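First, one chain by itself in structure tokens, the form predicted on its own.
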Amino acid sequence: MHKFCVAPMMDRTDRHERYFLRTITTETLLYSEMIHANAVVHGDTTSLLKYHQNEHPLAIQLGGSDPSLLAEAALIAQNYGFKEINLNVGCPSDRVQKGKFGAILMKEPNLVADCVKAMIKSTNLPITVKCRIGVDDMNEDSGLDNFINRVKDAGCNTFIVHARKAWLEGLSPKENREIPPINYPRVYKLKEDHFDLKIVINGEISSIEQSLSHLKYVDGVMMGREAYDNPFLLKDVDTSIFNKKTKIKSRKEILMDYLPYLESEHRQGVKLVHATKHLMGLFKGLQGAKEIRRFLTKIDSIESPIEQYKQLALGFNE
């Protein structure tokens, strides 16, 4: 099921979204945005996670450090037919910091073991851990180790690893996903000195080339931006990642398959800017893009909406 995954990433992986990519690939994992356990068990449940059927596969990011309510937010996770429980541990940000959940906690690894052990009893779901090669000063090599031993103890045996480091003070959340260096190795030899568990790699994979390379070392790979902003590369993911005999959709395809969707969300009253930011990417590199784009941002003060999108879609020749 991890051999390929688009990344929760916050403001991006919302439902529209995840939708949107389904059209295009049948068989990538796909992740929720990063929710915070207190949020799914007190908050609006029902808005926050909210998801069409066809979005299958699909797994749930949470946030937090409470064992407890992590739990209960995991058990009403599975109530509401998500396939898998995946524990924040990589964020960088300053307000994650603050809550004490994120990247923060490969501080804490009994902690982390204590919030994998209260899930997997509260669950029959897989719970897995998304996490850095390390943060701050820690040692690569025996912190990670150390790190993934106890929480692989605790009874998880599915890591998604990015592959650098976190720097909780002086950098930002995009400076950490570029600033500290790569270290693809790191991830490769975790998978060797751990056969029994399935590593996922990610951090700066932008191609389906890039990816099938990666699978060489490790059981799967997590694509983060470049999933976003260039959507159409997802296209060759069924065929050449899981070697599905499945035709590969054109642009026009693609939208036209988005369609039905954007019809259905327009009848229940929600703003279509909501599901259409997330089509900017599709458009990259084309003659005519921005034109394309400020429509798609404008389409509620547009009349008869719906038509003009099918228009546009039935516009394209590729």
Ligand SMILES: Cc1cc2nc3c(=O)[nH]c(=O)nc-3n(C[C@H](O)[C@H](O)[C@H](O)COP(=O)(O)O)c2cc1C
The other form holds:
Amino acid sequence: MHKFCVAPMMDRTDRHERYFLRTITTETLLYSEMIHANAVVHGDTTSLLKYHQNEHPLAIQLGGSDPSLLAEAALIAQNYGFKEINLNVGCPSDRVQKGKFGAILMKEPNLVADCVKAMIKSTNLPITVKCRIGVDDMNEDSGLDNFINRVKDAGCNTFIVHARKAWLEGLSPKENREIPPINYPRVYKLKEDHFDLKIVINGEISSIEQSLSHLKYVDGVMMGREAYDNPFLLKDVDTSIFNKKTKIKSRKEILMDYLPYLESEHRQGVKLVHATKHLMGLFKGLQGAKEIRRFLTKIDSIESPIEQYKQLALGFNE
Ligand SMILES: Cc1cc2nc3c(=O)[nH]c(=O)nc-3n(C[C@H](O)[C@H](O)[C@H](O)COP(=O)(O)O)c2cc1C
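May I ask for the structure of the form predicted together with the ligand now, the form predicted on its own having been displayed?
Expanding to the full complex; the earlier chain stays at the top.
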């Protein structure tokens, strides 16, 4: 299931983006944005967890560090039909640090272990962890080993590892995705040392070729920014990575397959731009991309927007 995944990304991997990605690849495992356990339990659960059945296989990513709250949230997510619960142990933002969750939890392996145990107890779903190779001055070898061993003992057997440290002071979340050096060999070693674990590698992976090369060393690849900025590359995932004999879609087919969804959301009163804003990357490098983007941004103020969208889609030759 984890051979190829698209990363959880706040403000990006919402339900509209996931449905869109599903028109391109059927096999890729998709993740929700991070949702705090407290919001799942005490917030507007229905709108936070709403998704379309076509989005499966779909995992939810939870944030939090209170074992009983996470257990409650995980059970709710299970009842909504998510296929996996992933715990965020990688986000370095100040807000998240203050809330004592995300990457700062790498310093508290026992607490993460308790969170994992509590979620395993409350659900039948796989509980996975997305982490970094370390934080701050933590030793990338012994520190990471200690973290993995504790959490593994609690029953977690799948780790998604962003192959760089997080520096919790002085770097923004964006810088924390660029500045600490990437260290793929450390993640490969994790797999070598823990052959019984499923290890998914993440960080700066930007092509199918790179993904296939990582798959020689680890069980899965997770792609984030490139999948969002250039979603057309995902058209080859089902055939090249999952060895499915499915037809590779053209841009026209992808846009047409998204049309019924747009119509349905429109009928329900959803602003179309919430869904069309995620399509921008599909036109990367194409002539006329700027005009298309302008159209998709202004779509709600256009007359007969669905018909116009259809004309746009049919205008593509491939
Ligand atoms: C806009 C944005 C939002 C993100 N939000 C989350 C999140 O909610 N949870 C999470 O675990 N990681 C989040 N990340 C980190 C990604 O999941 C991923 O680990 C990171 O971007 C590195 O992978 P990449 O180089 O393939 O993009 C986010 C990244 C971006 C760019």
